[in-house]
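The form predicted alone is given below as one chain in structure tokens.
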Amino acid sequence: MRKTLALVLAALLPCAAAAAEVGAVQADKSRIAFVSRQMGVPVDGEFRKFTVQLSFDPAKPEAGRAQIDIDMASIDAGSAEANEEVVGKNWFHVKQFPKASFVSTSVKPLGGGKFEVAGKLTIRDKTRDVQAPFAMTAQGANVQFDGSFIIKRADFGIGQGVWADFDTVANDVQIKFKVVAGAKK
């Protein structure tokens, strides 16, 4: 009997992992990252600078929150050229604009460690509703949350002048997350 609890308890284990509340994000082993598409090429890039506030726990998904702002000038998109090009007032204007954010209205359930979160996101003082279906998973002592959404560059004023052609640049953009926080115990 003894035996069979124990075997009972060590199948449950990882599912406690994936089962436990969020604790602080880490930074260092989180991403976000975009692929857009330049004249029907994928050109991927990232943003360096970032930060987090999360509470979720996925034994009460609907109470779970999420605040994420983005330092715009901090974005890596694949050379030197293209980050100075992307920073100016046809693109991000980081001068007037420097961050971008998101802030969660809600969260739900698709089951198997799956879930959605909606919210407002804000890119050159425009916000829009987005919703992100992302993945929930345990990493050792860690829980890393994983997912991607499309946003339309034009909705938000991104790309203007010559760049506002979706020949040249898509207006599709996907948006990448990988968020990492520690397991609270």
The other form holds:
Amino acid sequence: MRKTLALVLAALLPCAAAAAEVGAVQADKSRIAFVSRQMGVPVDGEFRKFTVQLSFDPAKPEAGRAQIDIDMASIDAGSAEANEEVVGKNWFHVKQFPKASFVSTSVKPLGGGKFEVAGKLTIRDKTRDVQAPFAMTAQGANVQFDGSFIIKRADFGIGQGVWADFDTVANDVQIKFKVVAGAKK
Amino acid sequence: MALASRAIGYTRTAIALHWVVALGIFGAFSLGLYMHELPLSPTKLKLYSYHKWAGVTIFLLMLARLAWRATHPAPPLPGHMPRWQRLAAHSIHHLLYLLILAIPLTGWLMSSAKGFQTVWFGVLPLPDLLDKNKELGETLAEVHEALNFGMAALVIAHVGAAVKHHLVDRDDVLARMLPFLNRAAQ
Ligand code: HEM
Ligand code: HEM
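Having displayed the form predicted alone, please output the structure of the form predicted in complex with its partner chain.
Expanding to the full complex; the earlier chain stays at the top.
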């Protein structure tokens, strides 16, 4: 649905034809993952459902824009037990805050196929400015954006009550994203 | 008699290793049962880590114990024991050795399969020999549990036999592993 919308929008935009703008995002190949640290041990997790809207032209990175919406109920925090726990009040309180989102505010080139996107990340009822460096690479007929950044879970009120201490679950959580989009000429 | 049995008794190192490992196993076993029943909480995460650290430590002590055993033979069993008892004693000892190695190994593999790496004392990461695989992780948890209950049954038989040697046969089998009993036994 969103994909078709993006395609239609891209086709309607007159300037899109001229630029080497990337095409539609391929949700099934894209991935939003995170690494938490429990008792000093990295534990992998991911969000299985999310949508990405992207407009990006490596020749004009400053004009790039991205919005990512994450369905928080689709979280996989590494085990069945953890999944039950993290949708609850102390963590993501998914009933009340079903979505998290990232909306870019600027993109700047770092050189060598690398860029940095800045934007606003909203989780629960907290919005914070974040910056994430990312790389763009060609993958056959597609382009792939890979990046990661660290958030402090306490900044977003993730992990309250008995979990507020950082001695079992660390404050730093690494967010990793891989977005695959069609390469469009 | 006392001299002879002492000369062919267990070395102090063998005795120390036997009891340190036995205490470790009682601890890791009880902790395993307890932590498994807890609802998810920071305490549970901590206890799981402690259990894994203790288990790995026991495994290493056990390797030391086996190396010691290979170079320092155990004293022979008392002559009055019938063949079946000797056989039972040796089989149980061998099975116990096997289980004390197999239990931590399955614990380690289980943790890898469940996607929770083992980092010994939070410092030394053990390699993950298995990739994350939920079903395999659950199977290994069941194997870990079954081996544990198997070991518990053997330990009960083992302790029962030791006590029987001491109280019924009135030989020095328990005393040679528990030297402070020596005087009482004579
Ligand atoms: C001699 C050493 C060990 C003993 C005696 C032992 C004993 C136990 C026992 C009795 C349980 C509870 C089983 C149940 O009720 O389901 C358990 C669970 C567990 N053990 Fe061990 N264990 C040992 C070593 C290890 C090691 C080295 C690791 C990992 C590196 C480990 C990881 C685990 C885990 C993760 C569980 C929980 C399984 C679950 O939640 O389903 N264990 N252990
Ligand atoms: C987790 C608990 C235990 C394990 C895994 C264990 C294991 C073993 C093993 C493998 C041996 C054979 C040593 C050898 O000759 O190579 C042994 C010997 C012995 N154990 Fe244990 N043991 C445990 C607890 C106990 C307890 C609680 C007692 C006492 C009540 C005990 C009493 C003895 C005695 C007396 C011997 C010497 C047998 C002999 O002289 O041949 N053990 N144990």
